[in-house]
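The chain that follows stands alone, in the form predicted on its own, written as structure tokens.
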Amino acid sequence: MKLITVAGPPSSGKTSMLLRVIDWLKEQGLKAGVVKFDCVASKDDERYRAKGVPVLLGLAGNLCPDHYFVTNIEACARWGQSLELDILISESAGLCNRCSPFIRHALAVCVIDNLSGVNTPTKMGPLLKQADIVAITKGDIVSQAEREVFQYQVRKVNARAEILHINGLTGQGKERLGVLLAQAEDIDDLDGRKLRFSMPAAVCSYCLGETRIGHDYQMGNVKSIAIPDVPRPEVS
């Protein structure tokens, strides 16, 4: 079974894109079923499972949904290979920039798209910068020029990833990238496999449920802002 992890921007073209990807897989005779990563709620499983996708859906809830990711992966791919899967997708919104839920020797997919701001790209960090291919969605709202720009931006952050233009409207461009999902390396086993990056270290106070606010309420891993000297007026 192949393992493909898809991330990207909430609202970028994500779930659009994969359906149509989906349906040209179907056609080629190749089952695909979608894990679906969330933060608080999610109806995307029932736009799979209205297409007879299998699919999970994981809320993260008050939890990281990166490290979510990482602590439920592998129960999922157990369960894609319970199905006879021959390609399972991962698809998580990739809300904290920092974070990113790919795996080393796991085809990953980032998912951007054109309204997002030109500059955007240069803020994505390793949930762009670490992606094999680049999926870049409503290209048909903007100009050509607007479409280049951005493309420019994507690929001074990653210069080796295979940027492709997708229609999730349309199902412009889902060949390249069906063919791309079905060449992906095969993974029987993802125990002892490594992320293409490291989470931030996030143990503090806050995280295990702290609401105040104060310095004295702050302990483990936190991380101050530096903040320059102010100089007083002279008195005369």
Given for the second form:
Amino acid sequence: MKLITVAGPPSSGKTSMLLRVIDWLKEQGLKAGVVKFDCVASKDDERYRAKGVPVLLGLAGNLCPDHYFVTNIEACARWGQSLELDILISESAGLCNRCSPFIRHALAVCVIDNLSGVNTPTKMGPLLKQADIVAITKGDIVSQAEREVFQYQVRKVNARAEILHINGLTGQGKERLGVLLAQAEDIDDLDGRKLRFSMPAAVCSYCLGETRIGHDYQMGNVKSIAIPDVPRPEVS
Amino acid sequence: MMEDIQSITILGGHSKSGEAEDVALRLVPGDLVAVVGPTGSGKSRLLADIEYIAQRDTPSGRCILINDQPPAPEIRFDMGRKLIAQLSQNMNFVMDATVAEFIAMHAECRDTNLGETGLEELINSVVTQANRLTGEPIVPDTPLTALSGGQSRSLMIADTAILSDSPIVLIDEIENAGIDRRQALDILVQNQKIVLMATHDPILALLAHSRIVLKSGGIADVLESDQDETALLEELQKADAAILAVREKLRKGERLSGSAFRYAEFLAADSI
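What does the same protein look like in the form predicted together with its partner chain, given that the last one was the form predicted on its own?
To see the whole picture, the full complex is given below, headed by that same chain.
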């Protein structure tokens, strides 16, 4: 079975794009399933189910979504294998851009939309930088020039990835993505495999449920923002 | 840099019902082709096939050749320069920048080293060209998001014509734009682009040098425009000018009387 990790900001068009690609994969005789990781709530599982795509939904709730992902992906892969899927797609939303759910040797796809602003690519971390494929969506509603500028910005952050322009509404561009997914490396076992990027060191009092603000309540891993000295007003 | 595009060729595939398309259409820079047919007849599919440089690997089974050959994979799947620009009906500017900043940014990503004067000239030429298409002049320091619909379209077309690297331009429905459509097509063609446009507008369809007719997902015919149609086009353009002229008069709060066509003549006389 192939494991594909797909990640991108909420509402960037991941699910719409994947529904189109899964259709295409089905036409090629490949069976794909999805595990959707989200934070608080998601109805995307219903969209997959409505199309007859096997789907699992995982909500991170109180946990960091990336930690939740990494502690569950192995079981999800076994679920996919038990259904004899050819391709299991793990779709992650609600990320903070600090991490990425990308795993070494598992094809990594970053989804980002043209409406998110020209500076967004440079603000994104490993999610964009370490992707094998960058799918840019919503190109039909911005100008040609903005598409070109946006792609240029993406290219500056990730010089290696194949950049695809995909329209989730019409499915334009899905064929190439489908070909790349179908060619991805097979993965038998995730045990002992490595993430492409480490997760943050962050055990502090707030991780344990503290809600009060103030120095006295802060314990563990705390990092202070750099603030320049404010010159005092001269006293006459 | 990619080699120059001397031609693209559309080789027929099949319609939705599997009927073969008997088509081998070769287009060269400066060609203007309309794509016509009822809604759902497959106009967008054809444009998508061209955009994808299909190699018999899309539902239509069509094959698109570049310079009479199948494209190399690096041409087909990006790596920098895009072969094909697309203008669609519902496009907007979303960038938080002025017109001048936007043009500078677009120029930068084409890695042309212009220098300051070169850049200023470029900004001027794009804005001047855009202003030929719209009644409401654009100023370089206007924020993009403050442009009207007509101004946005004009700027997009001028920018695509002058600044976009893509030798092939696909247009989906230009008619609702509130701009001078003939001029818009002229500047694209003058800049040696191959232009294909899906349209329901009779004037645009007849302005094209040839038109691809689509029926139930397949190319049913490719027609060249002839003398009769050119004469018809002139007639339609007069009618179109009359409607525009009457619209201008109404916008200015004037009363109207007599034949609509006389207004077109007045407009032509006093507008320039």
